[in-house]
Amino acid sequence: MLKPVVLPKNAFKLFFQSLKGLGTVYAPVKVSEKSYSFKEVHSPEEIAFEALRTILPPKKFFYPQEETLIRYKNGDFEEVQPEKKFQVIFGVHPCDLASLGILDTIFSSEPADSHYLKRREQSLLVGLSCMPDKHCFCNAMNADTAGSAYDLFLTDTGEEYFIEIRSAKGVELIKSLAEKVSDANPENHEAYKEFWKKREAAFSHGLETENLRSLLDLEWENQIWDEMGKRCLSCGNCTPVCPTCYCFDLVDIAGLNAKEGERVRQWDSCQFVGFAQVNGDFNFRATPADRLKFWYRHKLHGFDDAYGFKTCVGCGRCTESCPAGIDDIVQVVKILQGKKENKHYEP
């Protein structure tokens, strides 16, 4: 990482114009009384700096909900390449940056996903500091700092932004603001450290994650899974909002003349009834309880062996989006650990 700089907040408008000069800028925008979404913005006034979590995570910019991969016509096949469009994603919080680092690892593993990687190359990620609410537990999942999946990261220290620079693209943008930024001095560094100390103290979840790998195995038959399964709607809400869920389905859509068509990739969910169903009408995970256990294991244990990390980043989106009120990972883990009595599971 290069030497950090500071940007006065009264110069943010110029910073934003520099971002716009690179390509289309997306940032959190308020879309309802309680909801925020990453949308294209044309001025700083449109940005919801107070946004804590967006409805969908920034994975949607690199791994779209639906995209055509192949088109065919009269026996000829053509791979459809991603649109060449540079994009700037502003206001990405640490947990979402951590999730993109996870997806980078997964999608770059052989066979690499060229569509995802091309979109990542054609982007600039600008992180932004935040303060946690009651649903946040990113620090328990080692996802509470910016990590490396960003170009610039801004920490709000009051009258200034403390900017960490991670990439060559970030260096070039800061150079364009040479007259407005200055090297961070010891006072700036103290303000930076003070913010992150205050942020760490604001977490209230009390979650400990040291034993998750063995816990999920030992508690595979815990009654909580059946209790949650009885309430689960199998709606799949928890997976599109998860910043690291990447399950998909491939659909071949034929033209009416049967001579042309396309192969489309669409987001899918392991919580859908038919996700694990195969020929012979056999379903590997036939009940909601089976599917919930699979999802929890995937988030908290499944990738430890292969990659050495968990795929839950503690963003709290699944908890907020679950209509049945059962996707509270913190409370479920505490029950499995024996730290909370479970007469009937209540988040």
The other form holds:
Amino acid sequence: MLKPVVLPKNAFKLFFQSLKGLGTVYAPVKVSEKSYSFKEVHSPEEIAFEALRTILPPKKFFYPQEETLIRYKNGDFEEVQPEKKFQVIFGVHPCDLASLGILDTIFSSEPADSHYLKRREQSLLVGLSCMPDKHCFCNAMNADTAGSAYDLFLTDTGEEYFIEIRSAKGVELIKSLAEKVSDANPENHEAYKEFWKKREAAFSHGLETENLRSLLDLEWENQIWDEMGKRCLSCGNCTPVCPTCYCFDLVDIAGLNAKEGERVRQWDSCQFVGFAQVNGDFNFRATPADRLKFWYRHKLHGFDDAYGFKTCVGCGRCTESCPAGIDDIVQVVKILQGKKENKHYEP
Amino acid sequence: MNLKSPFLPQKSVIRSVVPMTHDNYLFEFRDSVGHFASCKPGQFVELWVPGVGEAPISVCSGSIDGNLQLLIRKVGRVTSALFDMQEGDWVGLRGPYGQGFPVEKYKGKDVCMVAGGLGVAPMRSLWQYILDHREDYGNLILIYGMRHSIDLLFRAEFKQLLRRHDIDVFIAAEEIVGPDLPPMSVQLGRVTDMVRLSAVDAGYEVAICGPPVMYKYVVQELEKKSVPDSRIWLSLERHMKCGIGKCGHCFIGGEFTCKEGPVFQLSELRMLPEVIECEGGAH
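Following the display of the form predicted on its own, present the structure of the form predicted in complex with its partner chain.
Let's see the whole complex now, leading with the same chain.
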């Protein structure tokens, strides 16, 4: 592995050109007063470096909202391959990198998901450091450092970027910039450490997570679920914005002549009423409260058994995007822990 | 990367269609490449009707020898489309998926099989397998309950089973409707009544498959008979949309029903929420 290097900010344009040389570059772009979205960018000026969380997480590049898996025609069918296209995702924060690491594990577990993995293979992830706001709790979920899913990770140390290199693709790219980057010196290392110390101190949530596993089991009948259920709209907003939610439906979309059509995968949500419904109209999660607590359990405990990790990375998107204003994981967990009083649940 | 999509099915031609009741047909599919030869009792496949969709269907015969039998009830879009198809038409099949009934663990033991309604289809794969290997197993009890006697499936096969001396067969219907062909001895009652009547005791391994509402009551009866949780095996009904532990629809507690199940040991399930309790249904 290459030693970390330093790129002066005034050379970022060249760095960006190298990224563009690899394929289509996507980065956070400001799309309204308060929101950001990963979009294709053609120049560094378009990038919103200040963006904290985008509306949708970067999973959309590897696991699109809708994709065709199989096409059938005239009594036969064939697999549809994902488009051959190299994607560079710039500005991915630690929580989102952690989430991609989680999705990598899930989609590569047997039988592996060829569509996701092919898209991941044709990609380069460039991470970028960030400063938490009041909804961030990635540090409580062990998702506050670069993790394993990146190729390059940029820490903003003021005048320059301190770049960690993790993959062969990352090494190649840095080599092509040899004239502009320099090996990180002790001073750069100091600035790097300084930044991460400052960042650690900036978290304000005060969430403790060591007992989540038993907490979610023991508090399964806590009245907070019913109180939240009464206000939950079952809109399902919390799931597409979640960087690790990946549940899907498989549907056939037939052509007008019914002789040809496609088998399509679409994002689904466990918050929709029919998600756990089976034949005979039996529903294992019939009420919004049932579905909400299922989702909480799944995020904070659910994959401990199946994969050995939790699937919440503390990005705060669900809290920010909940139209009912109830989906505040930090506050809910504190109430379950008895560290905060539940006065008819008001986060 | 040369990975193939796990969602690609195997093209399978319908070999025969045998109506069992007006809305339950037994379909036989040609398995020319032996794709399903390794099927175990209690496993399931994903059946695809192009242009309509996929549905998870339990394997319903004890051994697959060139042909795969699936008992299908016309309930949804996929099954309705299938009922419009005929011999020679093709569908897509993926699988087999899941862990079936632990027939190896049952070896040398007494086995009680409890089926309710359409649960008789997966249960058929188990009793056929066990009867094919009869000498490996002890006493056998087979309980089959349904709402109306006219819905009785595998009538001819049950006639044969009732004549055997090496398996105790109990058939119950909540209502006797339509022809009760002698010598079919259909009793008035529910599966739970039959469990009570049967000789099942703490020494039996009990396999259960039926509509979701049934489990709670059957388990209560078995508790009265002192059957321990570790000997009760439930085939859980969930909508396994992908069959490979990805889509999330069948996730309960910490496990994917399609991968770890659909057959679970009750002692494993006791710690998990939302396994047996459900709402709705036609009851």
